[in-house]
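One chain comes next, on its own, written as structure tokens: the form predicted on its own.
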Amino acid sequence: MAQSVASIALHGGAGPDPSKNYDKHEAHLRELARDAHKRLLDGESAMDAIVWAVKQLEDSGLYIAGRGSSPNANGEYELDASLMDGFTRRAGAVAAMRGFRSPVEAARAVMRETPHVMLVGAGAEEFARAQGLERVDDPADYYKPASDKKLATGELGHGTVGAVAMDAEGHLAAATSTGGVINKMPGRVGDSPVIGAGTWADKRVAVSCTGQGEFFMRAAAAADVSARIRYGGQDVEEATLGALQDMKRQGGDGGMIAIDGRGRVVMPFSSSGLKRACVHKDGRVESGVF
């Protein structure tokens, strides 16, 4: 098999059941990992290629993000995305945003139209209506919640879709897309719209976390990867290991996916398993739920 110089990982989210069958969830991302392998092979830059299998993977209903999301406590959808490019450390994130189809899109908008960061709530749907992003008018006919699960409000389950990637200009990207956890409170914002808890991207590795979101944010646990290969002279795995084990040390759990400089993919979790699908840089496909 001839060697590329691309590789790209996805996920859609920890801690699935292990009474259920994924076989669809599996299937589904490995379809999308080679498709944006593909993309990368062709030319594609990272960012384009994980904002692509983003969308797909906010579009296809089958997990806690984009048309899967489940609805807050009042019955209201509010979704969070962020990316950052990990060449020039330009990043954009919007987060309790209702009323649009694509988060991470919007995402993209932030980092490029504006000179912030991070939008929310009102501020954050005004922007996304400017750039003629596409809106979601009846909420009933397009969310088809991918989870029916009942949880009390403050307990924390899991969701989330992630991509990393990198380019065949070395360049490294990372984007995270979720609809938060289920019956949230209205307003809550998890670490996946967060540059360093839930999204990171630098020269040195790109991450997406997936999990409970208060611990990932409590560790700065995306970013936390990044000091341990910079100051600990860690590999990827080292790393992404490391901090996985300090945030379940608070008591939270999750997985994350994560490309290094030299386009190693890893994707490791210490919860009941990730929903996960990679295409290495010798162009082979790894997958698996559990």
The other form holds:
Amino acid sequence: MAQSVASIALHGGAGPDPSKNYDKHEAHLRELARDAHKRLLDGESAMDAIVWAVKQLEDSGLYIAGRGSSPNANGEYELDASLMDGFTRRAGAVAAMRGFRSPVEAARAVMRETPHVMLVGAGAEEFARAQGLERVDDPADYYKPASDKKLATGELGHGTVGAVAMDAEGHLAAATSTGGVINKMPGRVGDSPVIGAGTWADKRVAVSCTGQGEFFMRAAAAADVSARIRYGGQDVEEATLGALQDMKRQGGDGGMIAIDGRGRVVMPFSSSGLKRACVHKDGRVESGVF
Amino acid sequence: MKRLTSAICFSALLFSAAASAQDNPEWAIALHGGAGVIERGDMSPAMEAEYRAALEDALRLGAGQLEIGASALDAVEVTIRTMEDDPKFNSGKGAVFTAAGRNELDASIMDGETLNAGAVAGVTRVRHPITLARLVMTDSPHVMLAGSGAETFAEEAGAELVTPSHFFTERRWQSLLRALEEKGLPAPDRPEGVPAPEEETVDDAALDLMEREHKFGTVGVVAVDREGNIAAGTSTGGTTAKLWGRVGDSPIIGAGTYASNESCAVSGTGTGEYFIRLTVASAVCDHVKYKGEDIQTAADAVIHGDLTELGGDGGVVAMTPDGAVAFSFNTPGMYRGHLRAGEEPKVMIYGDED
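Now show the form predicted together with the partner chain, given that the preceding structure was the form predicted on its own.
Let us now look at the entire complex, which starts with that chain.
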């Protein structure tokens, strides 16, 4: 008999602009978290629930992922995503992929349908075509960039969406998806599609990160959270805060959502904020932006 | 591969003793040239001697740099460059072919002092992917660039470009044709600008060995310099007949490469997908950092523990800032060697050498 508890957390990116109002984003995240939580209680797996939630986030156009992505310096929309199943430790990722509606769905197809973990660029597109995944035929019409911010030279962007969940079986899963910011260097791969950097799930913890991706890659941040729990004896709160503090010392900021093996949710950040919402295992809904 | 794993594990465990020195050396370098089913009798004595000489030459090159005060990062880069130019190894010239008949190269490098890192994936015209990875680290705000974007950056950053035929070798091409035939996939056209097939002959025994040893061929180097800083780098052509822009662990910081002065420097080689799913390189460092294990214990815990349990094959070379070196692998062999200040180079291939 499965336990009748589950928990889920979602994020819509770190580093919100303090001069802007994000009520719409917060309400959207709360609603999605509630719906995804209900799916979990109805017996949906953590993997299915996070893919469903991330697809909604991608399609909303509210965040820098999926429909809300911005074109890179070549005027093209290059998207990245990854996911990991904590029970089997299987994982999938796509990077610098153009022309498909749901990067997270493509990442799941890589996990399910290939012996590989990560596919990039034109090869990933060829695979997605062969899988019959939904295409974006007219990028100029489809994409509605959620951010009009242009990056200064050397500046690192923040936009990402992600989800982590523990299902009624106690299994964990994590997913992260990102679009781009205006003028992103073509071919740049951030932490979002990198297993261990932007996304991680095992039996101890599921993590999805957002922030200055290069710092998360150098720290292998998402996997570091698990290592702190496994080898350092830390709890999920100490582990995520410790990982963020280490990166802050290196000069990088961002946020994380994480759920441990008992369903405890944390959503810490070291940036100006983190668009976030969760449903704790007691059913309590929590959300915030700053 | 899988059927061999359980039989091999036990012997590999016995053969993975640490090569740690009594006193900390002034500098040290260690490398691998790929792991796999490499067993005594597979290679002709002449071929084996060639591999040993190549490993020793690479070690001496990097060691010479460290001796005159070069940084660990420089030593890692220069050593991998010479291995990238050596057609015996699956990186740079001599890389394996994708199913489409291309050489798509991946590399990464990490500086243990600053935690700066650079990586490239799927480049086809860059002579030294390891140098491009270092340029990503030093000359861009990013850590990883992939595909054509990485090559545009290579042009801007002044990395040496070559025509794709530079990477061609007859035996890798024949190996691709065999792999595609086995999979029932169509053979691509022979690349432009390469020698006609009859000019170089390849015997079947050599191909057999290559397919086993280079199922996950990679080169990787770790080093500690006179300042006590460590660095790691990895470069590869990936797997024969790979499809769809597959990226393995080599260009993934944390999976195939990791370095931190707080813990250790690691380069891995093996079934890349498993290395990614376990973040093998950073996991070895986590054992050192959070559990306080010595480098051999840490490397063995990840390779003979987690990796073997999950069903992955391969190995790592790892080094701590005090110059202690560990090799750990669950395959019958791994091309490998180390050289520390004041010592003679040590080069090994089979599991029973240490």
